[in-house]
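The form predicted alone is given below as one chain in structure tokens.
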Amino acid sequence: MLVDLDYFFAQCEELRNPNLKTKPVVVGVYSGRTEDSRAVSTANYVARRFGVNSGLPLHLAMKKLRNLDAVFLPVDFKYYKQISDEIMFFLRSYCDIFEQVGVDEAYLDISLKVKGNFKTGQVLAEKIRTEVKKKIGISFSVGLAPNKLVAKIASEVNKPDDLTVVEPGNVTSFLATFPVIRIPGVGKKTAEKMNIMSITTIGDLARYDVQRLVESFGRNMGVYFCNAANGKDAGPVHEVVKTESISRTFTMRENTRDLNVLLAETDHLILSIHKDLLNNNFIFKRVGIIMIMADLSTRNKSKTLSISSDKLFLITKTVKFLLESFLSESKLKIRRIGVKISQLIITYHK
């Protein structure tokens, strides 16, 4: 399911101040140097009734609501994040695996918690909306559906403060009458082509021939506008981790420069890395050497990875790379060699 918190910073605001709820709020950025450069970042449903949504400049967002008793307020990231920490830990709770995509919004995989049921899972969902909202006092719209991409286009479909359930095999009906622009990735420019093409729906595009799609958009653009129309996605649901990366270091017994005297030592701090890696359900995609010279300055080489991995042999020959790189830079001796990897994702729950 994809949980996105409704108009969360005003409705924030709203559950600090509950008077503000039936009068159009707007939490604007005010931190532009001119009047223009200022914009509503959030605004209640109230005011969206006026036609004041996020990224309109706050000067015709206070003409849209003159004489209406609104109340613009400046973005309180520090409560807000408050308020997201206690909703995201309560969901973290009620499922399998849990991936937070931003300060109001998250992924849960609740695939094993539910056995694949989907009216058990649209039990689960109300009750997490309904204990949700008695606890903390916020509403939040939830799309149900066999995968992530499917599940967001329904989260969008009846909000504020609704549940949308799309079952596998209701989902090609669920998409077709969609304009394009709601498939994620598809935006202003990329929907206009698409119209030129005759393709106005998601219909249209999971109709269209992919090899034209492919001449139109690249192989990889082209093959996942096929497929999202078509409601495949086989993007799992992965937890970033608060563990920013695993590092291990060790001071040589004398400094030196050579290659295989540095590769042996580094071989034993992989292994390590590797094993706290795996215990940990981690997979990395960023691997990095760390050096202390023998002047006693610090030198760092990274690298980032294609793809997300948890192989031994990746982080044993990307640290070899990054070694012979940096010695044919350096004539400096090593004193102390350290490996780290980051950019860690958890992949499943044990």
Ligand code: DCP
Given for the second form:
Amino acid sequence: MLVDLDYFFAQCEELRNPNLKTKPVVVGVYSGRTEDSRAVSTANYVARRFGVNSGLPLHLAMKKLRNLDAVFLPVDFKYYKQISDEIMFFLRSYCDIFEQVGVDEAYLDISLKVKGNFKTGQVLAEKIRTEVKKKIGISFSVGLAPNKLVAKIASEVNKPDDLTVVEPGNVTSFLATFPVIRIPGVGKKTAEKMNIMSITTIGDLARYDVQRLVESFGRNMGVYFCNAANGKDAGPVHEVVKTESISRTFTMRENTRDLNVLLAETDHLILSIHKDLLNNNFIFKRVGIIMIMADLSTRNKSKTLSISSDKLFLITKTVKFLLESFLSESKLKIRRIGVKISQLIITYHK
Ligand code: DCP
Ligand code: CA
Ligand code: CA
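Cool, the form predicted alone is there; where's the form predicted together with this ligand?
So here's everything in the complex, that chain up top.
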């Protein structure tokens, strides 16, 4: 599944001010040094009906929406990011593999979850859409397809607030009638060049001789265009996993095996780790404790959680659980204590 949040910045603005819903809403950003170079970041679908889209210079947007009670707002990225994080956290729990791309898009590999069945997948997609709408109040569009490329294209055809399913047997017929520019990586220039070669639709491109595509666009792009037009994409959905971990250690004032004394120290370590975690937009899946014992031997204990999280209490709770079980197993006093979180994932990357 490719999930793409609808008119995202503007929808966030509508969320905190529902009165905006019936009006044209334009979120604008300073793109340069002067007022005149401000451009539209995004607009709601009411504004889009008047030809106001992302990238349009703001003064033109104002002209198009004159006397229409339009609302122009500055970009409040921090707020949009908060809403995005909430949604992404929720989406993640519904799939086998999760890959966020940008602030308002994510790929969800649900192959195992639905056992490869597209009907079950469709039901799951509808359920997720309903839940996010109910819980967070944001609508989004979904493309459900055998691979990322087709899912991405499918997500765009019935926007906003819709689900498009392309089953494996329908991939080539689904793609055939769209203009080539729908293929990720085909920009205006490439599309023009293809048009000159009498390639206007993805179907034309699919039938075109791959050798001639290679001659015109180079080996990599030529082969890519041919595969893409035929709906082939072997790229897996992958999480961006940081191999590093975050850890802190502390030497006890005196060797101890008193749980409360140890917890008082780990609380400080956990707070510092958690701050680091939030600053880096990480979430973690594994929590561990490290003990240097009175005899200078080192012991480790850790636990993998069922889902990734950024919650402080989950670290605290898991550390307590690990410490308790460690103390019940070992008779030695602890000299130095450490806390470590690992299996880190970045929740947002541009
Ligand atoms: N964005 C931006 N400037 C652009 C394009 C986008 O600042 N030129 C920001 C604002 C968008 C967000 O990125 O809300 C997501 O971009 P999309 O291309 O997904 O567009 P929208 O979510 O706004 O609309 P759609 O409903 O078409 O997905
Ligand atoms: Ca979007
Ligand atoms: Ca998007």
